[in-house]
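So this first bit is one chain, no partners, the form predicted on its own, shown in structure tokens.
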Amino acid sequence: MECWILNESLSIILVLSWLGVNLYLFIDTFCWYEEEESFLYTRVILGSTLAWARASAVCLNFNCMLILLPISRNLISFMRGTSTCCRGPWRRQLDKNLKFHKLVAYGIAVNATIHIVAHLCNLQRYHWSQSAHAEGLLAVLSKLGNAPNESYLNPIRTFHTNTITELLTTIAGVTGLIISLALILIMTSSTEFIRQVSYELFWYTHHVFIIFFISLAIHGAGRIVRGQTPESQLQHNVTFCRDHYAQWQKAAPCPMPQFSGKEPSAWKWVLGPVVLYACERIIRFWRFQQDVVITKVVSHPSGVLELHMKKRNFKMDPGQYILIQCPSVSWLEWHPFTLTSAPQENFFSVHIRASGDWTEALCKAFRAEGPAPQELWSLPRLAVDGPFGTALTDVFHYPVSVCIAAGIGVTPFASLLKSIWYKSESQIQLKLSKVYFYWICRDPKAFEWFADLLLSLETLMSERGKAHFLSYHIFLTGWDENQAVHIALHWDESTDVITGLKQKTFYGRPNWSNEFRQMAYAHPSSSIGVFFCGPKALSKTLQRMCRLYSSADPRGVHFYYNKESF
């Protein structure tokens, strides 16, 4: 408990910190509207209901301000180059904006909750104080309005009126409805389950948050929810008042109060992030009219396409990603794809898998499966957005990095493999002094497009007298019986089978525990970096392994977990 403290105490203190806000302006707001006068007439009608409405309507515009912010990509990209801001455990809080967009729109969720429900609930109080059965201060109140030079207070202006067929013929009742069921499918289509099933379905529906934002903001235009006007209270005492509301018109402290709906303030909140995030889309727009040339196509084996591109003025880090739009498949979609390539090479590549509806429509666009076209120029255009940065490009921060890669998440560790063997050749010093490698595949025909590119890293790290400086684990977990006979009979050889590696290829999974209690125990006051691309069950393992073996002395050794993760 003390190592995950330590680990994530910079965490901790944001979460801390949004939650204190949020409880903050609840608190506020609902105190303000519970206590201001020009509201006491209001909550004669309303009672309590009126300051959970309008607490919960704060903490939503606010939520509504930061749910943009995480996910406006170029914005996130400057905080990381900027070194002066975004140093150590701040630049691993920027890795985790995908933790805190889904944390802000839970946030979004309770706080609609709780508006909606005290909404109804105040629609019902105003139509029953329409009823026979109101009297008193309750019944004046609701009359107001059906006499000349009169405001209304209720919105239910009879007690035979239909609430729902009111709710809909008002602004805010329209643009409420349309909130609430932007909503929910919005967090249903961001499920998990939805995601891995149709990641298109996840991606059209998510973009209804435009729909959403405009209806937010003209929400509150309706003025439903009044309160008395500054000028009224001027003229009618309000604690006086409120006890002779027989005499009002009659005694001249008792004027006939004036009401008027609160100016409506969600844009004001929204407009600075929306902004933003339209600037982001004009950057995307710009760079979607930039030429794309593809230089190479590779079809690999189980299902992966490798593609090699160039355009003008791109230039990456090791570990970033790109966004790739193919009009011919969608001229909406958008996909994020780690780059496999190194700065040091004139071209920048990817290494795509067909695992989905729009994959599989690109890897067939491109003849994956079937002959290679004989030309460059008949293939389909792309557009390129990026590159941009993720947790795998402070691989070089830190003296011991361990990288754990599963399947076709290698990927993003080729570029970083690549960038190790250029700066290595050009025998550039690095503050990293360790590399460990991991590789967890159930296809040994996966391996084959990697293993050259780590046969050339061994080659040259022993030819630098470094080969101490790479250690590379790779783990295979799926075989038939002809392969495991095929590999019983080259065992003794002195290359691996299926790598052509002088390191052998383990069979089974690894022990997470022996491996982290080695690291530990070889690099004792170190701080050791893991990096991980690969599928959530394996990155829970690993994220309890770096809790578990992390020292309580700030002296001792340190494990810093980072996912990949767009």
Partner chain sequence: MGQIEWAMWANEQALASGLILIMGGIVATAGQFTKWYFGVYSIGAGVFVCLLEYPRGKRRKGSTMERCGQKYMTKVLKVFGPLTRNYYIRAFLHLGLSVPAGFLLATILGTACLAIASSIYLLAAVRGEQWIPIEPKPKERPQVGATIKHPPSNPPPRPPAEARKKPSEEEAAGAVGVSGGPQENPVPVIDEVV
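Here, rigid core means the biggest group of C-alpha atoms that superpose within 1.5 Å across both forms. Residue numbers count along the first chain shown, from 1. Keep in mind the model is a prediction, meaning the values are calculated, not measured. What changes on going to the form predicted together with its partner chain:
A57: CA moves less than 2 Å between the two forms after rigid-core fitting. After superposing the rigid core, the C-alpha of S527 moves by 2 Å or more between the two forms. With a cut-off of 2 Å and the rigid core superposed, T359 has a Cα displacement that reaches or exceeds the cut-off between the two forms.
Show the other one: the form predicted together with its partner chain, since we just had the form predicted on its own.
Below: the lone chain, stripped of partners and molecules.
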């Protein structure tokens, strides 16, 4: 892993590049509009708010182009599959796509604010320059367009109107209002709180982006940002004529200046990403049409439903997830679930826990009614899209890997451990020689299906004589006094009383300093990959541990942190 410095700082570099491009576009456009001769007369009326509005508009175009790219899941999966240079760090950046999407959204919000405020001032100034009190060059410029064969500069033609009417009678004004409303609706329904309260509200309201992009494309169609035409500039020398506005005539040194509107350019920026995203949704629709055969349904206690499915040409890697849709529950919703089967199996499976409207309805639809098992043909139809997501195959690239799962974060590791099992069964020579697995769990009952998997792995490993390959530690963080007494009484037995496994369960949270220190001593000169799936607080702790216990010596032990993002 030569790119270990790149590892940590690639995110920062990418964010700074994005910021840099934004600043460059802003400042470059600003200076252009402030100095460009063809806009000199426009600046006489508007001042520098013209430049502010145009500069923020260019940044808005840039950011609106970028915003659709991080959420094109198939594009990202494609890039993940093909990037070959410095694979690790770049692939980890692809995991942060949602963070980038949010960053670009903030960029759009900031630029939209600048743009709106600047145009409010512009509209007001256009209106004022039509008043009877306007004098000199201002008045002359505003009257341009009243006579035949003159092109106008001021889009507001008379003082006897108000700015609101002018806003609502121009394409730019109406579309601008619609775009702003769409943006605000999207942003207020995307706050973290609302996503927790109701993910569906967030998801459905977000689709207002369709209105956003359509309005954006036609926003400039009215061409109300006007500058002098090149032909007029040749005949009418602005530096001389601006002071001789009283003598402008049809001919002579200062003929009437002619103006034309700037053609809309937003559609050129966003066309590509919109087409790409449209393809995304078409792919999703096509995948929806494909048949998914359900081969097995297992209903575990504590509300966990296991589904085994088959689909043509379905290839997965451990740690990936799929999106599932069940038309009989909801026509529009696709929900993500981590795959819990290994790639070597001839089916793929997910474990679904009933913890919200959709999952509860799904579990109810699949659960056997009473003791008699349901026929497979009477089960509701499912559609599957994917697999997406970061593959945990990076685990196999390190000689030592540490997998840490908290609570429901254990599901990607189910797939991984099964995959390890299959690989060691097929006796391929693996680079990976030791796996540490930490599972921190409050309620083991919900994951007894995972404990079964660990039990079978344990037996297999000891059969193969590789009992030291996998070392797992289970930490139970929620227990009451009755359980404690029960555990204390059975302490001396050879298998654990809660899980039935040979390795005993620990109680309370792990002491990460101790764990990392022991691992650093046990593997003094290896690269150790750390893989985590669980809550943010623990993620921060683990990142800190990785930094603390990685040695400063490049030949010493190094911990590389990979977070599973879902």
